[in-house]
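Single chain ahead, written as structure tokens, the form predicted on its own.
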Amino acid sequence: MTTQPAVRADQAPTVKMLLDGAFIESHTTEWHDVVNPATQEVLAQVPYSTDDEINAAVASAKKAFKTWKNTPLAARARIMLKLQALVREHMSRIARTLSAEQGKTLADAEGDIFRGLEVVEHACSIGSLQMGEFAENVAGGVDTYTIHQPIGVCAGITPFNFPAMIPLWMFPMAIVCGNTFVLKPSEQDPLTPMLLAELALQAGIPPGVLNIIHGGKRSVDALCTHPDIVAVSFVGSTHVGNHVHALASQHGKRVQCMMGAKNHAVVMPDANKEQSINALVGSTFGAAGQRCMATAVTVLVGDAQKWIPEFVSKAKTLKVSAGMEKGADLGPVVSKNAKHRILGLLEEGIKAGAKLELDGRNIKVAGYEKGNFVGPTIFSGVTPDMTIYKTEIFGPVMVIMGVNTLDEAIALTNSNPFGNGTAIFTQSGAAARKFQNEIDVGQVGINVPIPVPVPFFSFTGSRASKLGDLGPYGKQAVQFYTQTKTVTSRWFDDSSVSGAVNTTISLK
């Protein structure tokens, strides 16, 4: 959000906006380069939408809401059915675009799309998800029931690390609930969300129901303060999430913010060694560590501390290359600034006295010498006072800590302010049960390194990783994107006698 916009370059294609059902050019004078992080090739230029363009997007959504909110549930569900079919049909094309602009391997890009696709599929069940409740004869001739109605124009602000999954977490659930939506994707990789928008229009989403604008902090602030937007959903860094939550809340909006993390995985000495090491190496270094559910801290308990050489050996087998290259396990980080930040944190770790077990700082990838590559890096001997422990590195870095007991591991995890996800690796049911009961983290994995729930459930990060009470998908998303209205009704027979005036609130 602090990236300086570039001057418009005539040779680069432009990223369009989606306003009122049409893809249109911006009239802005501020542009940002969309760069392939493996080659530094400028793929396109994305506009920083003007105030007039942002206002036009919101106005289009507000107008469309008047009719869209009354669209039958079945009609909304059929659009989601069509959208999921189109996303499946075009998955390879979307994955190639995603890999080019974000850097992920093709396999990881397809995984990004698929996890979003699961939410679209869940949205097809809106007929049952949006049902209310009914109680007959709660008093004499009185019935009470609830209905879940759409709330209006909603906005979504999405990060660079999941340019397919996070938009698909947001706009399908909002729209299928009867709302209209304004999306602001990351300016670092907007091409993937625009492909999804094309498919959304093909699926039958009417003009104005989905709009897309672009930009940085100014665009974010405009959405958070616009009087016609009623709800804001955000995924991204803790710093920006705190800003979004405070600003949007001050302007009377519903807000949900999924933010940073420092996820701990506890490895007991009785755990299956090979499975645990494979799982944690994959969850730490996959996507070059650029995911809020990555395993940032591996906590080895007791004799499991002897496994450090095996972690290093396994990490050395990973292939670092451009995401498009066959067999690549992790690609570059998203930008030169991101690489510079990561390398700076690694230097701080070395100066603080952590032991550098595996050094990924000077990795060279043949044919991609300009790429933003950081190789798998492992520190051991890390203590809670070190910056590399306290800070979300958001890169391919494994921080290893050692403790003597499960109680110490739980206390260490609970003392960290973040609460997105955690995991325990063990073959003891008693240890697993104790862990899930005593750990103060919203999402828990048992022999599962990245415990992101399927969309039948809700994403339930906690503490400093989340602001707002409701998660971005599942049943909680339906609650976030609807207003519960309670109706109490009494119908009298024509032959009934009204009797005396009742001046109390009692209904007998």
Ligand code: NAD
Given for the second form:
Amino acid sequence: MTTQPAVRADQAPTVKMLLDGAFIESHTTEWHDVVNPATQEVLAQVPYSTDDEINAAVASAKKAFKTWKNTPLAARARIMLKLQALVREHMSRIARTLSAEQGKTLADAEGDIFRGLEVVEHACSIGSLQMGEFAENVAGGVDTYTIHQPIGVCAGITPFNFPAMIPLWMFPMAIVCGNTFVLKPSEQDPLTPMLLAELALQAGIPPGVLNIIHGGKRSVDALCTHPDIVAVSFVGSTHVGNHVHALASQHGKRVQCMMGAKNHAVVMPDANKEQSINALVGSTFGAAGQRCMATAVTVLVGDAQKWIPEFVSKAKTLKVSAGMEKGADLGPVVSKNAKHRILGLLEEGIKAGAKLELDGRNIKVAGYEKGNFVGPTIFSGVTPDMTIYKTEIFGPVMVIMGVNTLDEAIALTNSNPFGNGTAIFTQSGAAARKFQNEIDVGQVGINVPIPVPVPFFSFTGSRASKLGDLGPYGKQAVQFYTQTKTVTSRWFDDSSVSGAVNTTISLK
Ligand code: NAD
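Moving from the form predicted on its own to the form predicted together with the ligand:
Complete assembly follows, chain above in first position.
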């Protein structure tokens, strides 16, 4: 395969693939525009990699695994130390690209990178993370120990909403555990992952250890069915995650799927009013609601139901503009399709009888008339049967529901189809403790609206938010990317005389 010119005549720059340590032009005929959602400027064109290119990426990773798996732990850790330094150094440059292709504000783009950087920092501790266990004298003269070995070629499939953080959830942990990796980033914002890949090579990741292909369903299905891929990590919608889990599992792969959400925040009447309203307006409308951990449903308990006017007036203070603009609190949603879908759901909410307290449908943003903007929107009087309650809107929409007791709030949250994140706002330790004990959701915040854990803890989920036993964070990530081998050993002294033949299973 040869490298082609970077820019095709009269067209936007093309996004390269990373194959065998080189940035390569695709030979495909299928391309997708990478569009700035605030301006509609076509920033680049991303290829849908051909089957040959996908196979070449997997073959390169398979070849590189033979040597990479035996690279000393300290050498792997040193590469991660270098990578974290490079990501830190290039943070503002990456953030500008991220904001341009995804739409989020510059400050939030830096947050996206920073939360990924924390995973790279965590990967630097691989020496202790990958340690096994040892027990001496499990039987006379017999010792047993476990080793955690890399598993082979792993694949990652990522969504559009965190183009830095989620690729960084995956390839650093996979690689530092001794595996090689093929990443398929979202076709909507592939420029940020490619910048990270450049830094990964600069940090010393050898050819073939990290490969990047592009595309949509065909590329994803090719990875899920490829005989040389042993594990698939997916983050994205529930619909696609269910498909990936079924297909990759049928093909014998280890699979983890982190999927959609409808996060409930429960506000008790004793909560600090100003802090709770600030927190929830931020977590609902930040990133234009396009976070898997965004607050989607605000459940007001008892007298807290009187706070709706304050939620509305606080939401009205937010500045909607292009992510690059100073002072912007939220940017556009990622695509025209996404905006169309969100507006359709808002119409359904109105038709179903929910009360539109704040209408963001017709927002105009001066200087960005073509942008995919949706202003902060608030519905109250929402009931569990309404589509705006049951469906992940993934836009800047606050769905407010009222209940009388904490028990009702817990029952409501636990009966929602999703179980990704939740939060309670209260001054009562007893209420918070009851909530953390009885709620069936992966991440729980107590006066913390977006409880995304730091990477040495687990990131999990319930019901339609997660498939697969092992999550992408903490000890679970190391378990996901390694195979435990248990060794039972006996060493005889040269002088020892073997006993009689042992025909039992006992360690005699
Ligand atoms: P998506 O499911 O549309 O896309 C995810 C990936 O799958 C992309 O790489 C895409 O190219 C690919 N894909 C799309 N359609 C496919 C198909 N039919 N078959 C195979 N592959 C396909 O998700 P998105 O819109 O990019 O991201 C938003 C979703 O991700 C939301 O539902 C959000 O809640 C979820 N998300 C979850 C978490 C989590 O940790 N639980 C984190 C971030 C995002």
